[in-house]
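Below you'll find only one chain, the form predicted on its own, shown as structure tokens.
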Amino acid sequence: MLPNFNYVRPSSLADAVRQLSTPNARVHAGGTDLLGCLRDGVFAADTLVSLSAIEELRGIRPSLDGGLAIGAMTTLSEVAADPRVADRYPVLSRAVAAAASPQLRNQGTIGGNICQRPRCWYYRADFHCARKGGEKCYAAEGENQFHCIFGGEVCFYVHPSDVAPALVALEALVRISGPAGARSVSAETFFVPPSKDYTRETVLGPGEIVTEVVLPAQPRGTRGSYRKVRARGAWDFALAGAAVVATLTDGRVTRARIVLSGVAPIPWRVPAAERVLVGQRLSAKSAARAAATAVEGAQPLAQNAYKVEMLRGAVEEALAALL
């Protein structure tokens, strides 16, 4: 059962920021994650500030540099259906289409998707874990078959978003508004790893709201793909996955971005695997070498070593889709 809370629906971004300055207020976008957290008692809220009436946060439009700007309240279904995204940013189009289920994509927003809270069952259940202010991560020695194999310091959850790795691979910008004004951060630095602060997932401060995601224009010859491995064909979160973007000139890779999903607390970029590709012709052999490099340094827990080989295959298949 949902707890009692106040519900406000401001019509302007400035008013939404002001409403969020009230004690224990939280942003309500699509609500697909927020309402579940409230129902399960993961956290409480005295006030929900709905962004649904702020029209400037909706829609997909050209950006000044020739890319696209996607309002934070644009639904995943709208992103997936946009022909400009499919044509110019296929890695994002495929990642969005792989997220959740059709019903959730109709409701969930791109801004809310990248701000999801951890799906770790210890965090979501009645455990006072490190991320909730406790002294330990119960997954480290508990049921950890779905937890991380990279970046697991203090907290071993995996980032739940399929959209986030694609945005990092595309070198997207995240626009933010708050009490101190507007600012922009790269998608790569938007997410906070446990090694830096294990009590938060993003750089958002009190009262701050994601307003839009900006996709930069991609160089000629750029290709992209997303490969997600999950237990079922819909609804499930990634067990392992990879967002890949590569620019080819005269048949050779001049730029590569490989970002892993389902295996780390943040979208996990693997520069060493990218370097394997740069300067080479993209082929089945170079894809296999890059995939093998991508899993180097993995540190599986007691029950999730299967993710290493699964991830290697996902990276190889994502790259093979660019051939």
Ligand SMILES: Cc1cc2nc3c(=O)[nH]c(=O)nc-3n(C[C@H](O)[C@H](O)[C@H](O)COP(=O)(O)OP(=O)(O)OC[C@H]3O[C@@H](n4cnc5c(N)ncnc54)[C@H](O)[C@@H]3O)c2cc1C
Given for the second form:
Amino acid sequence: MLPNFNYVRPSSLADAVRQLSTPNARVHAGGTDLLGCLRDGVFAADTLVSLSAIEELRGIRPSLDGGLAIGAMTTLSEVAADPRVADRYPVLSRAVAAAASPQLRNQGTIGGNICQRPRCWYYRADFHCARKGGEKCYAAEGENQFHCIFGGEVCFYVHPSDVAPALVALEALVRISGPAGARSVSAETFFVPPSKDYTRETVLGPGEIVTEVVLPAQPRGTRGSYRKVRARGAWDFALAGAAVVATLTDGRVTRARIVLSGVAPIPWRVPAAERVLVGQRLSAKSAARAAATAVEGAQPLAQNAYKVEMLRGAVEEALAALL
Ligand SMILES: Cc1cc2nc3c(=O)[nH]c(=O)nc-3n(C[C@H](O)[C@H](O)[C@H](O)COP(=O)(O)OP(=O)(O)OC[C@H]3O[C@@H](n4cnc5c(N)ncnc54)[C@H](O)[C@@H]3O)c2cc1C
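Starting from the form predicted on its own, produce the coordinates for the form predicted together with the ligand.
Entire complex below, previous chain first.
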């Protein structure tokens, strides 16, 4: 059962920031992740500040540099259905369409998706794990078949979002408003790895709200794709996946971004694999070499070595889709 909390629904961003300064207040967007956490006692809230009445947080519009700005309260369905996103940012369009189920995409927002909390079953259950202020990560030596193979220091969860790797691949910006005003960070630096701070997943400070995600204009000749491997065809989180973006000039790759999903606590960029492609013709051969490089350095846990080969295949297939 859900515990009691106060519920406020401000109609301006300034008011929402003000309401968030009350003790133990949290942002409520679509609620598809938040309400489950409150119900299951993962964390508590005295006040929920709904963003649903703030018009400026909704919708997709052209940005000043020729890209697109997506308001944080835009639903995943709206992003998936937008022809400009599909045409100019296919990696994002495919990633969003691969997330959750139609019902969840109708309710869940892009802001909530990148701020969702870890899905680790120890974190979500009644374990006082490191991320909750306890002394250890129970997954390190426990049931870890769905956990990470990269970047797992102290805490071994995998980032649950399909959208986040696509945003990192596109070099998107995340715009934030809070008590100290507005700021922007790159999607790449928005997510906090456990090696830096294992008690939080994003750089958001107290009272801060994600207001929009800005997709920069992509150079001519840019292609993108997202490949997700999951246990079943219906809604499910990624076991392994890859968001890839490449710019081709005269048949050669001049820029490549490869960002892994389902295998690390943050969207995991693999610059060594990107370097394999730059200067080369994109081909089945170069895709295979980049994919082999992408899995170098993986450190599987006792039960998830299967992810290494699965990931290699996912990267190769994502790159092959650009041919
Ligand atoms: C059964 C199930 C399957 C799923 N499968 C997938 C999947 O395959 N891939 C995938 O990517 N996701 C998946 N999800 C996650 C789903 O996409 C997210 O729950 C959803 O996107 C969250 O958006 P929301 O608007 O409902 O956020 P909420 O639940 O309202 O919020 C989520 C968190 O973000 C914070 N928050 C929300 N908006 C903001 C903001 N603008 N600024 C600051 N903080 C904010 C909230 O305080 C809360 O902590 C799944 C979820 C479920 C329940």
